[in-house]
Amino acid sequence: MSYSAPLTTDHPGQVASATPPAPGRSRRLGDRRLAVAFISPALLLLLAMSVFPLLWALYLSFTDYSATRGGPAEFVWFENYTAILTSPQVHLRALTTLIYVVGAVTLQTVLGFAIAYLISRRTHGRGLLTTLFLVPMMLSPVVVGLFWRFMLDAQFGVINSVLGSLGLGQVEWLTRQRTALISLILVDTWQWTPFIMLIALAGLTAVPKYLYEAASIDRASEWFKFRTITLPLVWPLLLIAVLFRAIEAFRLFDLVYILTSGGPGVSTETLSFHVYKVAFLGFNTGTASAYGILMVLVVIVLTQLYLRYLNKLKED
């Protein structure tokens, strides 16, 4: 004769269950093997595809390995680091990296927050006067960067067209030294300032109404309420665009590929570019990977001491 427990409890509402509960612990186990279980497939994606492959580069940057040639690879340590930063053409594509990232990145900032302050200021049509703007941002660098070439073609370009018409004379956009670096510089600007817009639009959207109608009252000028309301409040939000700006243009490599492939003469050869060429054409495996690694910490540096300047903003 068995023995059954009994389903109903003295107290309304109690559930009685005819199975003991599980224990605490192995029930804890079983939510972390399951998360191991969900997170195990992004982390070995992520090992293989971002920390083997920066490993690998940082190995064959300290050794003379070719992508084309046989036998091992032999260690020359530091050797392919001194090269690149003694070498007067790293210098001078070095320069060329910066004189486009600064140019390109000051000129969004300016007309991305002028664009983002005269779209904030209309009561109508606002969406659709941004939905407008964020079309280039929208499109393939490649897809701008075909475009453009054709636009600025010497020739047969709408650009020089129009200027013809109007009396003024023909530019050879992406052929001259002097002009060069100047389109490349104007294409990234037409492509990301809405970029910049859209963040600046979003730090004047949050700026707090009840600030301008107290300025108001006090018969405050519309440029002291830019000065000491509008741009403090946004500031810190357009930093942060700047840094992400900063940091795609650093690695700029499409546009100079399609547009200019360097040229005329290193006149627009960039940082990464360069790289393309010393890894792809020239098969200098471990010297392209020291560049790639030296780039990486520059990148990491400048990035460190933005954000430590955010911070202190922060904080004051």
Contents of the next structure:
Amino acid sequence: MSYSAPLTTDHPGQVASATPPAPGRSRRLGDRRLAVAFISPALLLLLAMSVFPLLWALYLSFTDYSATRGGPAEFVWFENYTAILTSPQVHLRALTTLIYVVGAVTLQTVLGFAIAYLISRRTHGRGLLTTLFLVPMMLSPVVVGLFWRFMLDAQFGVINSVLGSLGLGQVEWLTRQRTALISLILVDTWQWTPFIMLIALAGLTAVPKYLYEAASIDRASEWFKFRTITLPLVWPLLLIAVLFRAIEAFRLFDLVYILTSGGPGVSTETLSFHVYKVAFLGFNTGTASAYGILMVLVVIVLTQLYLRYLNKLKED
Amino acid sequence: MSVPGRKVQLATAAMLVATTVAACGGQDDSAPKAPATIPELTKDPLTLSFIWFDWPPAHALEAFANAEYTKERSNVTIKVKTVPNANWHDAMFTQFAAHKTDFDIPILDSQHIGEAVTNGNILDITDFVKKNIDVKAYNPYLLAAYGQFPQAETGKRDENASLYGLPLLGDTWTMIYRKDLIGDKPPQTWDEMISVAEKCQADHPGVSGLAFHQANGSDAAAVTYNTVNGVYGGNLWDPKTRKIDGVLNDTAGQEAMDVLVNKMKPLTAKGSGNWFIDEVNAAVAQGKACIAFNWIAASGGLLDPKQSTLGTTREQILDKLGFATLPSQKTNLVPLGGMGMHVSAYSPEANQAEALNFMKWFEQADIQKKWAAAGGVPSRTDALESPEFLNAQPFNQVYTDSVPRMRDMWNVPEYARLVDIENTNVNAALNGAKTPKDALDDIAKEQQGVLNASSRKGGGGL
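Having seen the form predicted alone, I'd like the form predicted together with the partner chain now, please.
Now the full complex is given, and it begins with the chain already shown.
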């Protein structure tokens, strides 16, 4: 470009920027200080709100500290961890959580992908349909819990009313061992299927059209196109959505709290709900901290394994 | 690393160590004492905050106190903060744990006192009570239940024991029965009540024989079992030896669990396994239950024609609903409900002084009668027997008659865990997730484990 030089002289700002730094002032140091000034508030907040509590919980997990009983915290080393890992109560809650996570995430993935696939094939009204499907996801879990608690009420609920009008019997959705966990899975699926749908839809719309066109020219069937083009291209994105949902489901607390309070008995008591009870009913802070740390570790380890699988998939 | 970097690292480490030391520092377990005489009260505007769970008496208290107390203390505003019943314990005790409360007067369930006292969260008001309150005006059992710690083994008040609270609202269960379905005369024994409910259910399709608390939140299912346990001559524990296993699940305890699960549960509505106060009231108001049990203080709404299908006026509803004391069987025990008011140890001095002044004002005979007329359930004997109380609601006589029959639970620091164990297991038995015997044995074993673990150091606590 021939006119780059005159531009510099015509603009005073650019002329000023060409002025060398004042003697003794390090421009590099100034940038660094500026960066520190900008980053430090967020960093301090992160340290205070996230890193410190985590380290603090780690420390407490090796003690017998109770937030209300008072007295100094005494080191019990790995006693809390041993108690948790060998407790039949914890094993039962872990099994409940596992059934819930597998059930809910599988159902959500199948439904979410199916809905996304159907929506992606539409040319008209896709935006409106997507927005409507997203509504449950935007509601607070507490609102969803209360809403479904009324819907699933055995005596006065809409669901049983509909079943009754169809000549089917009443179902004790929230008060029977078998149906209570299924109810939780169904409600969670109602709320979070749209999340999977949204991610899957993003993946589906990103599949290059020319691949389908090429397949059509080769007279490939719809099933062949789905199996060899759609699914392989959307699969990695879908797996990331599954990862997010699985982590969320593993932490399930609010729906249990509102819908079943962990009942009947403890048959829907998840690990998170149990930690809450240990932490706030007994105020066994040390044990609850160890419990929380173990849960974080489980999530980290499983996530790492999952991410390795994802990376391998990407490389393949 | 640069020198400033090291400084920052050292400062951060020092901060962590300092915070650790501060947080782990010894805490004084003994409750701080309130002065015997009320300190000089402030003339500045002051908000006196209570914390309670969300139910009609909480709103009645705020309206009553703002209408009456402010006649004497015009600079004071009363605020009753409410939380859902299931969060009530946590809302108070998490703030106690933080040693900072946004309330001045926690309204504690009688069983919460031990947990609050042991950690120095509420004031010891023994000296204040001696100087300002006429303790002879109360049924000693009520004064002990709502204020004394350690709990008296006999249930009666020990005059030498410390007091940490004063009664705010008395309560017990009332039997609510359909006069139009089972007749005017309420059943007198528990067995009779079950057979009457059975017949009523058979005679009136769509109406269940019984409605009672079965939920596993709060203390719902636990109080139900405790009530039947008491009526059939059982004991919750031996407070002297702190023994539960072998006491709760003895022959009487097993009979009580059998009656509850195998005789009473089949008479309840399908899917009522998570019912608590509101659901039982709804079943009664919608004419879906022959006989129901509920807390007296929560029964006022039953007579509201707007909430009931039993009549368009209060009189029409009262033609159908009767209220009676609980039937007896081997004993005549009834559950103690209600709560006392206490003073937060973390409240500012001016608010603590105001709280003491409020308590002194509230416990006067004429104010207790006014509180009764406003919908409260008083604890002073003169107020309990006054026309203001007895005529205020049709179920108030039930309360007055029930006072000598009351039995409380364990008032120990481990209360919250004990009640949770009982709730979940009774709820499991009521909903078919456990056999009655297994549920009772599990309660006894797990509760004993909690009591045993509390006396030794170490981890666990699951």
